[in-house]
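The form predicted on its own is given below as one chain in structure tokens.
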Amino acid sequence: MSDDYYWGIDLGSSAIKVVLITSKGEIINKSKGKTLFPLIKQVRNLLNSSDFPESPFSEPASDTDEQIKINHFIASTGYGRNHIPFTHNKLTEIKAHFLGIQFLYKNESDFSLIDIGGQDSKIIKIKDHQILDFVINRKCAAGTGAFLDEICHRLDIRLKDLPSLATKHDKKLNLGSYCTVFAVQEMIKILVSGEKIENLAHALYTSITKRVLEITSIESGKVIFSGGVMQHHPILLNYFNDNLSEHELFLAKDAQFSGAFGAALSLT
């Protein structure tokens, strides 16, 4: 194992992900926690956790002055990347996810990368091992992790039960609402009319797939998915396959950590 440690921190809207790697890109370990505030305290707790062989901080450290050991290097990405003062590098989620996925799929030069996050969805077009273009959906949280969380909360469904419910559907429903608030109202109205929750679960996944694919056209033959939503709801791969049957679809290993992994790689 290398004497140097490379840390990647992905500060997302719902979760903070941390990956520690060697100079060769080998993952030593990874960890995650909820995005809570003060943000810097949550990050420090993760970096100091027993999940990792040692802390990157020298003692003593204070809230305003973090002393980083000389053989530790830290990069940040995600919404909160600019709020962590002790990092050596800050990069966008687009660049971080690209670096993480490209490392895992070294032999793939042309593909589309779809990252479904907590607050937005991104489609990144890769050509000749470079980012050609990208599109981000920021108009509404529909089609994101927040969309799933809010609807499951309002309908009193456990998020982890959603995939199994969807597999038991016996009818295909379409949700017309683009807004999370209106989608909740639409689903409640459908339930009141006597519809089965299993059919609504299926409709919810169908809606997410539709919203993501409306962002832009998928031109490349291969599509790779990253992000926490896909990692925790791999059933979505089936829904995307129904709409992208002429493409090869892949779910990245440890998809939720793709951004943190890419951030760490930016230092090596």
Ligand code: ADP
Contents of the next structure:
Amino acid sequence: MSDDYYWGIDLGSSAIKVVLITSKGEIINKSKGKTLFPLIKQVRNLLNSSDFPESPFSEPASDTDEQIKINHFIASTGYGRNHIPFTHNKLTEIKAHFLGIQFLYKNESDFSLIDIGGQDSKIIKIKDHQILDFVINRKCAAGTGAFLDEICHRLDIRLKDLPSLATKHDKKLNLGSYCTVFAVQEMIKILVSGEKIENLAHALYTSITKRVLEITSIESGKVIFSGGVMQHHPILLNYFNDNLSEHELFLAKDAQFSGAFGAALSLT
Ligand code: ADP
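Having seen the form predicted on its own, please provide the structure of the form predicted in complex with adenosine-5'-diphosphate (ADP).
The next block holds the full complex; its first chain is the one shown before.
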């Protein structure tokens, strides 16, 4: 049996995710932390954390210390992927999410992959087990996790309470804003007019769904979701289902870690 360890690090805009796998793609351990600066320090903290008893990484004597260890292979992805000097591979988030999801759904050759992250959302089209095309939405925050985070923060709603609030809505509201600042103003206006918070929670999910689906059209067939927003708000599957009735929807296991998992797989 191989003693090699494969580390995947996804340096996202909201969270840094680390996954450690075997050469067969079995997850040994995983961990995540907030994206804080300097990034390299946060990555080292995670690699050294008690979540990874098998970690050979210790605090380096200096920032330029060689960190690569025998039998340990590291790949990075995410917008901060170039900030780790000691990697064997760096790959785009598109490639990393594709590899992670394709491994989990080996039998699927043609599908759409939707990743909703902290500051962008992506739709990737897969054909014959290959990336055919992809579109990234970075221009508006409204289809991203940052939108949910900021609005919940401003309205003093706990993120974890949002799903149960939304299920209790009794009216469908429409949020028109694409930008978080305007959306917050719009929501405050609605609340001041006496609207129920439950109806706002529902409108938030409707808005995210709409903004993501505006990125590009999605061919009928299978749609697989990855990313932190879907992992923590699986209720969104119902919202997508209302709009994608011709499709079969799946939420990947450990969806927030799909990119880190794919990065690790790129080395095996
Ligand atoms: P990125 O790769 O851009 O950092 P992620 O895929 O890690 O993004 O997703 C981050 C988003 O996931 C956050 O913006 C937040 O909306 C959501 N999220 C992460 N952790 C939680 C949590 N514990 N509860 C609710 N939502 C969460």
